[in-house]
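One chain comes next, on its own, written as structure tokens: the form predicted alone.
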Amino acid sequence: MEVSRFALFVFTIAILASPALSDLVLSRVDRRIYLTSQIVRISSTLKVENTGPETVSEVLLAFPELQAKNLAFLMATPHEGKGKVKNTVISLPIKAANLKDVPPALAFYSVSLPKGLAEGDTFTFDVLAVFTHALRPIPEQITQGDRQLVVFQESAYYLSPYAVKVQSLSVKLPDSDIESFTKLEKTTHQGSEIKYGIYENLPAYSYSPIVVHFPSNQPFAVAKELVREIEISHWGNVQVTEHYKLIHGGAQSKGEFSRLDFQARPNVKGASAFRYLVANLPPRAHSVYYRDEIGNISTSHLWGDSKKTELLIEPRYPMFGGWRTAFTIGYGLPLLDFLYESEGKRFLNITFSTPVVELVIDTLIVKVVLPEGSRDISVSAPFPVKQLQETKISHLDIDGRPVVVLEKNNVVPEHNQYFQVYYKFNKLSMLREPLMLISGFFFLFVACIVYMHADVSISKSSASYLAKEQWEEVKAATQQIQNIISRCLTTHYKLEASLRDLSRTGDVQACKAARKTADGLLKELSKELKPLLTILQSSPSAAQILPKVEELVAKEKELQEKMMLKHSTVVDGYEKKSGARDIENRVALQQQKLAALRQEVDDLLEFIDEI
């Protein structure tokens, strides 16, 4: 389906082509296809030739406008020449061109030479393309234990709008393992490189499709979103904090995963997975972290000398085709590396992408976040990005921090170049927070020590102030009539226990000792009652509290009369030597009343705790 796809494509190309649009020529096309990881790099050195009589300072370059979709990156760069010592590697201008009387089929971009080309002149330049999803997986799906094989299309000749006389393709794969390609006439294939050409003479627009179909377990990892927050304190740090939504682009995997055979053997049961990444922070990045929303991930590793700090980043599970992840990654950085001063303003010079090595990012968001206090803000970038800006309130903040926001789609490692935030800031507001903090403290120093010697207390003249004094007099009176009480009460439970003995022992002199020296505590226990029942008699803030204590002392002293007519009732039985059974039918009926009388006198002690 594929292949007929790019035959009608051809053909396509074939009936809508038009001639040369200039008289340029090139004299040799050089293209270098590296298939090594997921992301596709085209390099071509193109040496351009102008046979016409009319100056020409641009050169079109023609990409299928499928492939151009994926199109994440594209550069241009005069040619060095092989041996010799590359000077700081100065880009030619790039624009998209739109052009009439072209197949519609192709996307053109434009190269502006640093000088027009007379007839005869001659220029060479490298060209720089890649692509991302440009790999697709055939089989779509695969098991834990198959390998990934992925087909890549092109053409083995170049496709130009002018005409070629010599040219070469190389295409370089993972290894020397491959399913299929196609060959046509001077095709050779050795080891892990495949090369066609060299072919001469070729028109305009000429197009021959190949496809290599292999094997390739490198890491398909695409974040779908990074959002990467840079925020700077002129303190002395710059933060930077990554929040990656991560998936595994490549062949989806289907059936069931097994750990036992993952962790035997990974290389056969789990080839197609990814289970690390490399991220290269800057050389003295510090403070770093890597976790999810679960907590720290302390699955990673982190080394460094001078010249590089290297983290390797391990998911907590393998990565299969088709798998999700998310993770967040932090570090500090030395504010003097990255934050500069020219001309009265400050300017932040920092990396613009990931620090992960071969990530494809769908989409990137890049936020910096200023100090509060920072104006006349201005971005330079290398390449267009989407620009906003928000405002963002940390701690300490009274207007907000302000957030330049840049996002950019199809992002590749070659984005990963410097780009400039310029802002102006007095110095004076790095003063704000630290006088915010020192004022906090002491106000809130001086309201202590405003509230340590004022008199906030009630005045005891006042109705509240009285009302609480008598309420603390009626808690204070009820709780030591209640105390009297259960005195009351433990001296009838000795009672009983005197006549329990005279049962078992027969000696009616304890007995009446027992009563003798009960009749004096309880005497004495009346005596204290009456003083604390005349404070409650006399307070108004008792009214509630009252009728419930003088019912109390009154079942108190009713039990306390039948507990002594009972007593008085056993001894008198067996001072007349009558019989046991006899003494028990006696007191039978006292022994049902004072049950009652001590449910009662317990069920009022209860209620009157709860006031």
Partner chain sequence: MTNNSLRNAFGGVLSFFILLLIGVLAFSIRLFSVIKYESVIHEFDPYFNYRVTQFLTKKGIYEFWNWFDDRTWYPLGRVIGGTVYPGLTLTAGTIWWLLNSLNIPLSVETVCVFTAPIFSAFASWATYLLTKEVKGAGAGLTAAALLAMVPSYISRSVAGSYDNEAVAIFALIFTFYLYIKTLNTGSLFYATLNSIAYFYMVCSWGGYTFIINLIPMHVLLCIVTGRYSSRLYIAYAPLVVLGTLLAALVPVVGFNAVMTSEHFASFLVFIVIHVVAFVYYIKGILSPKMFKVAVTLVISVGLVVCCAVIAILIALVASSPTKGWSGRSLSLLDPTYASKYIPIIASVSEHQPPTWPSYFMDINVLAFLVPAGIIACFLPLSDASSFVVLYIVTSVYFSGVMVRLMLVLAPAACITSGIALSQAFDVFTRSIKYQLPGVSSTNELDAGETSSTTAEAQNDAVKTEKTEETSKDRPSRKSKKKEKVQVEKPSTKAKAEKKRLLALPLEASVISLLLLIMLGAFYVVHCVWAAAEAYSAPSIVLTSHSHDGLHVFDDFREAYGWLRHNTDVDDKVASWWDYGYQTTAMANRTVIVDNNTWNNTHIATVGTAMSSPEKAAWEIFHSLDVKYVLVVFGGLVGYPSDDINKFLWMVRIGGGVFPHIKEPDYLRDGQYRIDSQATSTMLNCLMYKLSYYRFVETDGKGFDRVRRTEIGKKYFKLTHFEEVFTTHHWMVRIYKLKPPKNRIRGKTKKSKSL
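Alongside the form predicted alone that was just displayed, please also present the structure of the form predicted together with the partner chain.
If you are looking for partners or other molecules, they are not here, because only the chain is given.
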């Protein structure tokens, strides 16, 4: 219904329309419409001829407004014969034209020709127009097992403000299966292609609607919104994070979803659904992840070689018509491949749109996060985009990183072109964050050291503080006493050792000498002991420990005396040349006493230790 009404409307325009705007004539128009995916691409070759006297430098392209609304991408390039290298071609500038005296339901774009056309001159160029949402599912709701049928409508005649001499149209479908299509004269259907034309000598604004109704089970993946965040780190990484909000934009599914049917015959009972998407990431992409707000999605595959990295992502569930999902993919790229320097400025050179193949994006927001401290930021994009500036505060930032926000609606794979962000950046700023960390830890340690060494008690005269001070003193003194005692004990061992030597060698003189040195040492030690003991005696907090310490000292003295006694007894024995057994007998008693004393001293030492 709507189709025919629209057609009728355009027809009226065509009849009423004023004569051609200039004296241009399209001598030949070949159009090819590709309906092989959800994105409709119309590629036309136009040959313009100037029949008027004036030189013309602009050619107008017309689109019905319904189509213009869906027009995502328009490009005109000078036509070159087949077989020539295409990548050197520079596209012709195109701008939207606002004309008077033209039918109101048409949108015009004007293509500037590389040089003006004089009378009789011809120029041939190609126009590529890409449309989104141009395929309308009919029926609008289908069940799990149904095919998805879509309708595409166009004019069999090239809609143009100029008269067209010769024209043809071919429509390329996904396969040979066609539900219905408008049959006009000179319509041929062959395989997956429908041909209209050749039609000759049609006036300006000729319009003859055609409708193609055909099954298409191509993935109708539409990203309602895609936020791409490209974060540059001058430490060598470009981190790309892409948040997708995806919907299956085809016919709505209705009724039950049966997993059984889907698993048993996925190509029949799930033909309209798509299960996976393919993303062609740049080469050397690393740390790829694929997740959503509830965690990692385990159904993905990654292949890579030196030319590209291919990521196959499967949403958590098969996407039927109208089903939605949301997920995030992220990957890191080597900085070298994308960041360049020229004329004192750095610039990022990276693709604008998604790496996902054949994805339509309704709203694309690209955020380029530059390093903290970047200045003089400018963007150069190959097509018009909305620009904003933000700041983002990330790891350890102080005043945030400048963010360039680019927004564009209706994005198709043709938009996946390189764009540049220019900025100035001082290399020293890179060191800011590490230095901050280093100094942070440095001050932490300094604070620790200061805390450990400073006395932070509030009141230096409080009783508990003084008690603590005294206790420290006492502890130190006790420690020293213990030390001295243990040194005494070692001296005793030396004496013992000298006795053993004596029994082995019989060298009395050496033994006596040893005794002399030991004597001296012990005396010295007991001298050292005295001041320490007085400290303990004077300090009130040592009351608990003092008796034990005094006992220790006394015992030690006794031990010392006994030791000397034993020593002299043994030495005497040797001097008198008495038998070893005799000496042993004589010493045995002393030995016992010594052992007992030593035991006591040990116990005392241990006891004091525990305090």
